[in-house]
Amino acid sequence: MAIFIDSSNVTEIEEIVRWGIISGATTNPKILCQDGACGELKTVITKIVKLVKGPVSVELTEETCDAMLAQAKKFAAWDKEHIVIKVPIGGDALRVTHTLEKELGIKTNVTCMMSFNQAYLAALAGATYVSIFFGRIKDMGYDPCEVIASTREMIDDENLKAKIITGSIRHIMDVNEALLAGSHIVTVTPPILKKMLWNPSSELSVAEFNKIWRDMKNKGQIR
């Protein structure tokens, strides 16, 4: 299992990479626009690659097969070893995925998936990663853990190469549930990663221990 960081904010990524827990990064057009990175996409993505030293997903925004393939080649050329092309599910997604993976040797992450059916087809098409959207599946009234577990069982049984990335994480419990359901990777925003580190009982315990130590030191009992 692994944790990716779901962000294009270079400063935040640099801070959290120092924790030693990040294996890769995911971005999408919404995140890039919110972080003000759209106008300097290549610069931002190459900086992220250098920081995480692992797979970095960059999403296609074109909508026809030929245009998507051309854009994918452009993105992959920035760093073919680390850049993963995010292909939104639907339309020409499977054709694009198959062409990138089988003919061009470019890694893909088929994204925006809400069902087992979608994930299974993407895995069969040769995707390196299949991204299941935890929070958005919940919004529809379905159980995302069931989708993750079914997809993982299928991948294992059929010996497919795809790894599950669970995104659309909104609460720290989403991370726990996704990993326990069988997700290979969970991609998490910096605010939620920081919440995962914090617990009020831990803070109280540390404060208690440190106070006892200080009191004993002030009394001269510790030198």
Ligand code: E4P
The other form holds:
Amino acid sequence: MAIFIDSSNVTEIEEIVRWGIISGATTNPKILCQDGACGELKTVITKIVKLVKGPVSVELTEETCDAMLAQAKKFAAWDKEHIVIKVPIGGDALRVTHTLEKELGIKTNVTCMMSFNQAYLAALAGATYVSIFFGRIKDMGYDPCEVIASTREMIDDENLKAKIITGSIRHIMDVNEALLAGSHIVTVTPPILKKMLWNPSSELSVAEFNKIWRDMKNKGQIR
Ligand code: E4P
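Okay, that was the form predicted alone. Show me the form predicted in complex with the ligand next.
After this comes the whole thing, all chains and molecules, with the earlier chain placed first.
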């Protein structure tokens, strides 16, 4: 299992990478625009690659097969070892994925997936990663854990190379549920990663221990 950071905020990525728990990063057009990173895409993505030293997903925004392939080649040329092309599921997604993986040796992350059917097709097409959207599946009233568990079972049974990335994580419990359901990876935003670290009872315990120690020190009993 592994944790990726779902962000294009270089300052936050730099801070959290120092914790030693991040193996990769994911971005999408919305995240890039919200973080003010879309204008300097190449610079920002290159900085993220240097920080994370692992796979960094960059999503295609073109909508025809030829244009998607051209955009994918442009992104991949920035750092072929680390850049993973995020292909939104839909019309040309499987063809683009298959061409990138099998003909051009470019890794893909097929994204925006809400169902087992979609994830199965993407894995068969040769995707390195299949991204299942936990929060957005829940928004529709379905159970994302069932989608994750059935996708994982199929990947293992058929010995496919795809790894499941679960994104659209909204709460810290989503992380636990997604991993227990069979995700290989969860991609988590900086605010949720920080919440995962925090527990009120831990804070109280640490404060209690440190107060006892300070009191003894103030009484001159600790040298
Ligand atoms: C990650 O790969 C996804 O793009 C991201 O987690 C989507 O999150 P959202 O559903 O909160 O937009």
